[in-house]
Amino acid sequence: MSKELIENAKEKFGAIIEGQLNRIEEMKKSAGWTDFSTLKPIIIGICWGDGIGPIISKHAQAVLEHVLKDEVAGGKVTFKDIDGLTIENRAQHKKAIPDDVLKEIKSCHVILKGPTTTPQAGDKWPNIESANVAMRRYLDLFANVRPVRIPKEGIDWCFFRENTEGAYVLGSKGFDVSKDLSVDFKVITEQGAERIIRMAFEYAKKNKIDRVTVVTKSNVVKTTDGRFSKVAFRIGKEYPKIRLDEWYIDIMTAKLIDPARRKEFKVMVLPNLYGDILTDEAAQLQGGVGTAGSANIGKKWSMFEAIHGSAPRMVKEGRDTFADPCSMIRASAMLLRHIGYSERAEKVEMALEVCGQYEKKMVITGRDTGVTGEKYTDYVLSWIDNPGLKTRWEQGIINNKSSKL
């Protein structure tokens, strides 16, 4: 029995295998990056997901209409919808995304994508892949980019996770070997790890940043996330000005809350599990996950999202119009910046911490207790065209750090 056992796990095991290398040699020979500047139109995919996914993504749909809507008139922008992601369909072709879905996604340049729901053990869905991690390697979008931002705290980080290896790529292969034993699996190559790893060299780079931070747990996870480490000390010797450290995912994690240290870090760059738990506990400084988007970069697809997820007990209790769309806005102004739009993406950020953080003339709870998805965003959207916003903006961030004097 116990012999049968392992030959049926050396077999799943080597079928694993063999598509992780069949993976490396299609990173081998990817092509370069999309130059947005000579499409025209650019394609800009709205995925509706599911649960609050819909509402959400309708209001950050309307802040893109909004900034861009020159664009859209003289035909150098349009928008697709893509309806598909659902739940309740998903299930019914029982995969992460079906594939009518995915081509529809294919046809489009860059995707804002709302959350979707992804099965658990014990709910009434069968066990599909999250479609967030199929459409990372179905698009090969292989960095997961998330800026925080809280100026009143002199925090600016920028993290860049990696989306297509690690402990969630191969989630759902892993697989029980007896009763008694269940294997999951953890993957890091030497090319996946270098593009994520040199992209955030790069990020830092450009925008004068002098120190860039991996995480890892090197120290015990000694293979995989060893390789990592070493990718990261081996490419940051091809940038002197740049300082690199190298932090625990444990530590990291006690340092974000620190204030006599957070500050500290700037560009951080991690694996996938590591940087969803770490870019969560940022997010929740910023002021909750509601108010963190989430850029998913490939060299010819990339998607925007928001952090969290759909939300169902939201939608079942009747308050999903209460939805936060804060998080799918500031993924908007990251697709605005990635297509070239890069004052507009700024004015849209600021809109939102002044709307946020400092005048605070609404407030969104998930509630009745304050306002509707709706009219928060009329009130983004209100600030966006006001011709003060950059003066109020400074003034919040001046104001705010006295508040702390």
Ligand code: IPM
Contents of the next structure:
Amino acid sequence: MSKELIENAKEKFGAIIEGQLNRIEEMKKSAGWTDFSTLKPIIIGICWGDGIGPIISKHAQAVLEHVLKDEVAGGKVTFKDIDGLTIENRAQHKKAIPDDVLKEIKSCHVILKGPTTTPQAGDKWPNIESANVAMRRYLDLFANVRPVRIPKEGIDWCFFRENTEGAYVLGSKGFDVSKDLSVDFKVITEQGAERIIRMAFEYAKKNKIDRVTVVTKSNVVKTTDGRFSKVAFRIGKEYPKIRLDEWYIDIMTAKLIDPARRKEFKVMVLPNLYGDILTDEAAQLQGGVGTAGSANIGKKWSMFEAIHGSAPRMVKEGRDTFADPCSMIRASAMLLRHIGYSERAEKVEMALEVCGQYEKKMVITGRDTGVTGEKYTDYVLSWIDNPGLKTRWEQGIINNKSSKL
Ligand code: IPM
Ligand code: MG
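Starting from the form predicted alone above, please write out the structure of the form predicted in complex with the ligand.
Everything in the complex follows now, all chains and molecules, and the chain you saw is the first one.
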């Protein structure tokens, strides 16, 4: 009996290893970066998603259309609706991303994606893989870049979360070896670690930041986290002006809520799951997960999204119009910067910070005690157009440096 179980497990493990070795070969031959300056039109695909997704994506699109008015009129930028990334359609096809939807996505250059429902065991949906995780893997969006800024406290963090490996790459490939034994896998490759760590160092260099922090649990998870940390120190040698330090994820979560220490961290690079957890904590400090955007960057495609989920409870309770669109607006700012419109991205970010952290003339509470997402978007738009934006943004902040991707 146990011999058969072991043989069975060996076979599954063999297939997994084969898949990962092939992935390494793909990474080795991956092509160059997309050059947006030569593209006409740049196609921005919008996946509406589930729950509050359609509503907050609409608000974010309104901001993009507003700041890209001239480019849309001149044919440099165009939007494409992608309708099929809904839980109903995905459940019907029993696929994280149905083939025709993936084809549509691949026909765009960048994607703005509303949150999608991730099925879990026991709910009414087939237990298919998360659409985010699948999209990150299918499009090889290896860098999940998540800035969190609280200028009035001097906090300017940028998290570089590895996005295609770690506990996620085989997240739906674990198996029950027997009725009592379950096994999942965690993977780190030399190439996968190197590309995200290099991106973190390049960002630090570009922004004249003299410190990069690698976050692992390499004292316990010795092989995979150990490799991540080793690669970081190897790459670090190429950047002699930047100090690299390593922190363990447990103490890092504590330090983020230590007002005396937290602002000394700037650039953090970390494996997938630690990045997932730490960025929710960081976003909460900035004003809630509803305020944080996330860029999923690959060489060919990139996808921009909120860091939170689809909030089905808000829809069920009829509160979806009160959902905070700021995460998606922030994601749109990151999209703007990625396709070459940095100044406009900066304006959007400054407007979000003036509205959410300084002026606070309107507040979003997620219910009727605050304003609707639509009203709030108008509030942000009014600041984007306000000639006094920069001056207002500079008032009362102790660190007006805002680092650029
Ligand atoms: C995120 C989300 C996703 C993740 C979920 C929805 C699969 O939490 O983007 O951080 O775990 O990566
Ligand atoms: Mg998360």
